[in-house]
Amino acid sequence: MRKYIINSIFFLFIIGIIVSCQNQETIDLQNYMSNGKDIYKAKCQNCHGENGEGLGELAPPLTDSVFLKTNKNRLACFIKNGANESLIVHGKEYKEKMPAFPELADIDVAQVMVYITNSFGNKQGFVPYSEVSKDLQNCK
């Protein structure tokens, strides 16, 4: 019995070490996803839907990985400054303007962007705050 308890403690100790050995990017991704989800619920969900399905003819869905990948360097600008141009998503044109959220800090934009690009069937990985900040400086 004593041997079983010692082996169990050792096994749990090894599992604890393995689980805690996440790299910094994985930890950042988890934090960004959590915070980004809260921002999405507060700012984006009313138009884009709980599951990113969009709102009929008014707001495009966020389930189109091709659009998100193709426009990845513009997503931060869309989130912070809104969009006044028509967008084609899933082959459908959306002409409604997207409101700007100038009150969001760059880190908030990065977090909601990571959430969107890794939810709703999208799997685009981590986007660091520094890259999003650079993209925001290049907005037209």
Given for the second form:
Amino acid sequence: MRKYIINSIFFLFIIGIIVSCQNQETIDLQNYMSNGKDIYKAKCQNCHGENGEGLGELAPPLTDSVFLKTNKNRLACFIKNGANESLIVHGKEYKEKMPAFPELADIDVAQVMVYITNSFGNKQGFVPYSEVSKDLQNCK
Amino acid sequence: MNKITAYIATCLLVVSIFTACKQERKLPFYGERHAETVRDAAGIEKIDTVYQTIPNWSFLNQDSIVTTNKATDGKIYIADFFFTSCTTICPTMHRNLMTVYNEFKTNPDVMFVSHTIDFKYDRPHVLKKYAKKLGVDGPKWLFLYGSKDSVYTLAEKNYLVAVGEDSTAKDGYIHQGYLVLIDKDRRIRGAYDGTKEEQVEQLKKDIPVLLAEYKK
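Same protein, different condition: the form predicted on its own was shown, now please give the form predicted together with the partner chain.
Next comes the full complex, this chain leading.
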């Protein structure tokens, strides 16, 4: 009987840890999303639109989940350093230059990236700041 | 019986007062104005108000064709100042202006005129590429290129929009994002902040009001 009680307490403890871990990630995600939205409004929305719809052939939409997924490790570089190459989004070619945003700190880049990849119909989940920092060091 | 008649009379009176109060909405006139004595057709002298008008202009359009104010004769038009490499307010302005363009593109009495303030880079072929990528084709929306002096003077003195070069600004230029509504007599009848959706909605409502003035 005693063993049974100790075991169940132990299991409850483990479950408690897992649940609280998940909660921490959910909290982080919400935190990134709300800060990311503010940064998006200030830096990205002019060209990419309130709902990530883009602007004609001048600025690509941010709704191509496949593009976002295949270029996952380059997104942070695009956000911080801009883009000066032609990109295929939703099967269309976009050749305009995207400006750099050197004023964004790594954490800002991470937050706005998480916001974009989890808005406008995208759902790619949370990416911690540390991973984004790594991506930024490997920018070409 | 008498009571009913009196009641109906009161109702009619109230209705007529209300309809009398409902005036046709008219757009204001912007800019300077002065009084001038003019003679009407019968030769009688009277005092009239003269409003500020847009002077003659001549610029290159996106097809490198010399375009003058004659292009807007008999039309109302919406003018704005922008540059193609602008990453701040211009994309929003033109995103909003596109919705106006799409609503009125079949109306032959409405035109759009965008002046670039980047006299160094925005040559006509750059403007052409920009227009195409924005989704605009044809002469209904003019993208005009001119010398710094001519465009900046026109902006500040005539359209009342502040523009300028500023080396400290991110893209090198600063300007206001007004969409200026000009009537068929080249008078300024409205100025709307092109970065604010509700003001652009107001512009869409004001265009028919202005057009109605000429339908008499």
